[in-house]
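This document starts with one chain, in the form predicted alone, laid out as structure tokens.
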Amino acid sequence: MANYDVIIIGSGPGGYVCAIRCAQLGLKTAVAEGRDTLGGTCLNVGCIPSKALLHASHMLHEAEHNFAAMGLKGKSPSVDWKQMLSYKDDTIGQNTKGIEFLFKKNKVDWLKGWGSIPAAGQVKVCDEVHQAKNIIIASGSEPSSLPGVEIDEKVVVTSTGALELGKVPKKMVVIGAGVIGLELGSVYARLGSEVTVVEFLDAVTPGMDAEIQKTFQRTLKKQGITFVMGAAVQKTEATKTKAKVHYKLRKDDSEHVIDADTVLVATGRKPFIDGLGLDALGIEMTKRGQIAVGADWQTNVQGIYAIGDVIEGPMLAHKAEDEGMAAAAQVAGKHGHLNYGVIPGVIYTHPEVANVGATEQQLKDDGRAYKVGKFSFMGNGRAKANFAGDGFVKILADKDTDRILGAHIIGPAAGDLIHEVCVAMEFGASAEDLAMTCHAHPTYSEAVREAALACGDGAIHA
């Protein structure tokens, strides 16, 4: 048994970042983690491996569709699926070992095993109870499913199973048109699968800008993905090698069946809090099953905090990381801060999709007067040279003050471009501030500047 200033439960992006910052602030710190490797869902079966497969499959797409036009001629590469999975696994290993190194460097102890909280100030790991002045729950989330859909991670899979399929399926049905479903559906479509996305709502990526939604779905259709919208999945039937997906269209209650080799269930995620002992502790929960916390990320039980996917807000690794740093500051007696109005979201398909701040619909609902500056990547020289002219940048600014209220991008490197808008919003900048900042030529970032110019006197290259 050991005594610590803080013990974090979970080593995902929220947990490991929180631990490192706690240690940097002079606190004796430990992390309880039951996986064989650090990094949580994100590094092991989420963000990192999926990006490896997205990158590999995009390279295949470039070779098949764009190389010849650039004068790069020769036989198109074939897919060695086992080697691609090995590349993915190597990427995971490099990242998880990197976290181990950072723990050793910062003198963070790894308590190997699944943690629970028998009482305030105590964390139990493998029958050993450790004392902690503060406990931070960062146990993350797990995939959620639907009634009638039984997951076996072989034929009917979550994102975890989809990252390690034995072979590329001929037919894949994706249940859910959110970020995870579209990213992994995109991977398999590039690799040759016939991908059908079944979505309950009438638009992809719920909650995003309506114009982005329409453009995004249209772009993915061109890439060969089929969409069945407004469809309520009733059940799946699976054998050892095949599955059937039964769904009902909401518009007329008609019933339909799709055959598939693999069914990817991508209907969202839920907090992973099983076995923590929260009920016995009397920790308050939200109506949606999340841990309720105050502005300091502390629960109603003194000395117990929670961050990341187990609390309210978008289930994003970077949101968890920032909460981890903020909670660490609070535990160390400092002031933790996180601006929840400036948390970007990114979808790593091709083209990428990124957003920050308010959508037009949200501004309309709030009765806020706003203006729109928009610029197409077809007017961007770098994008045209790189076969990446699809998409646009849209910036929303206050009609009177010109202050930037949100931005929505679909196009090349959108996940990187969004951050200059994030920085601008963090400093309360106007669209004119961004427009008057010199941008290097030729870069994709010029499209962001042009959209900002369009909020004023007009874009130059529109």
Contents of the next structure:
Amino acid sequence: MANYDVIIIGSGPGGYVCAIRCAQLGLKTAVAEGRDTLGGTCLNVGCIPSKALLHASHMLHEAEHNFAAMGLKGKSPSVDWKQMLSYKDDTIGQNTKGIEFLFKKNKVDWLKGWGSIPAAGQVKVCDEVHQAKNIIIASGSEPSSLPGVEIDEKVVVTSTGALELGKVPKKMVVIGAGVIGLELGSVYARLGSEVTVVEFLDAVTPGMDAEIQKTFQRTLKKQGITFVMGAAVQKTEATKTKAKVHYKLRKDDSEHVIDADTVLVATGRKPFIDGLGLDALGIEMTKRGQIAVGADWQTNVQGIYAIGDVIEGPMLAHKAEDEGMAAAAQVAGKHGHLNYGVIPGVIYTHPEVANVGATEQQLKDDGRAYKVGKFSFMGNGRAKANFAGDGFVKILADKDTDRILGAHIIGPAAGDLIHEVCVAMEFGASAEDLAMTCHAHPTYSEAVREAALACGDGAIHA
Ligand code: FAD
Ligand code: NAI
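For comparison with the form predicted alone, please write out the form predicted together with flavin-adenine dinucleotide.
Whole complex next, starting from this chain.
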């Protein structure tokens, strides 16, 4: 048994970042983690492995589609799936070991095993009870499925199974056109699978700007992905090697079946709170099954905090990380801060999709007068040279004050470009502030500047 200032349950991006910050602020800190490696969903079965496969499959796409046009001739590479998986596993290993190193460097103790909270001020790991002045729950999330859909992680898989399939399937059906479905659907489509995405709603990536949704879906269709929209999946039937997906079209209730070698269920994730003992502690939950917290990330039980996927808000690694730093500040007696209005979202397909702030629909719903500045990557010299002219940057600004309210990008490096808009928004900048900032030529970032110019007197290269 040991006494700590703070014990964090879970070592995902919320938990490990929180632990390092707590230690930096002089608190005696430990993290309980039940997995064999640190880093949570993100490093083990989420952000990092999926980005490794997206990168590898994008390289194949470039070789197959663009190399010859640039005068790079020769045999196109073929896919060695085992090697691709081992590259992905190596990437995971480097990252998870990196967190172990950071824990040692910052003197954060790893309590190996699954933790529970028998009472406020105590964390039990493997029958040992540790005392903690503060407890931070960062236990993350797990995939949620559908009634009638049984996951076996072989034929009917969640994202976790989809990151380690035995082979590249001939036919893959993806249930859900959200972030996971489209990222992993893209990976397999590029590797040669026939991918069909079945989505309940009429648009992909719910909650995004409608114009981006349309362009994104059209672009993915051009890349060979088939979409069945407005379709409610009823059930799956699987054998050891194949599955059938039954769905009903919402417009006419007609029933349909598609065959697949692999079915990826990507219909959202839910907080993972099993075994923590929250009921007995009387911890309040939201209607959607998340841990309810106040503005200081504290639950209704004093000294117990929660951060990351287990609480409300977008299930994103960087949101969890920032909550981790803010909650650490709180328990150290400082003032933690996170601006929920400026959390970027990125989809790492090709082209990438990125957004921050309000969509046009949200501004309309709020009755806010706004203007739109748009610029196509077709007018960007660098994008044209790199076969990356598809897509656009769209900036939304207040009609009267010109203050930037949101930005939506589909195009090359969108996930990096969005951050200059985030910084601008944090400083309350106007579109003119962005437009008056000199941007290096030739860079993709000039497209952001041009969209800002389009909010005023006009873009130059439109
Ligand atoms: P998690 O990362 O889920 O970590 C929680 C940890 O707590 C786990 O390791 C778990 O083992 C441990 N734990 C749980 N209960 C206990 C217990 N009782 N005792 C001990 N340990 C416990 N987000 C992005 O921002 N960008 C991306 O590109 C991205 N890609 C993704 C791709 C996929 C396929 C998936 C599934 C998710 C992706 N996400 C991405 C989402 C991101 O992974 C999560 O938002 C993020 O990991 C949440 O962090 P967290 O710290 O709250 O929890
Ligand atoms: P999601 O919420 O993004 O998408 C789920 C989709 O499934 C929705 O479009 C929904 O309408 C659809 N759906 C639900 N029920 C259905 C049914 N019966 N039939 C057909 N479609 C149905 O969830 P997803 O993709 O599983 O991702 C989970 C979380 O992981 C997301 O919240 C996301 O933030 C995070 N993530 C983030 C990434 C990133 O930042 N790049 C990458 C991957 C995941």
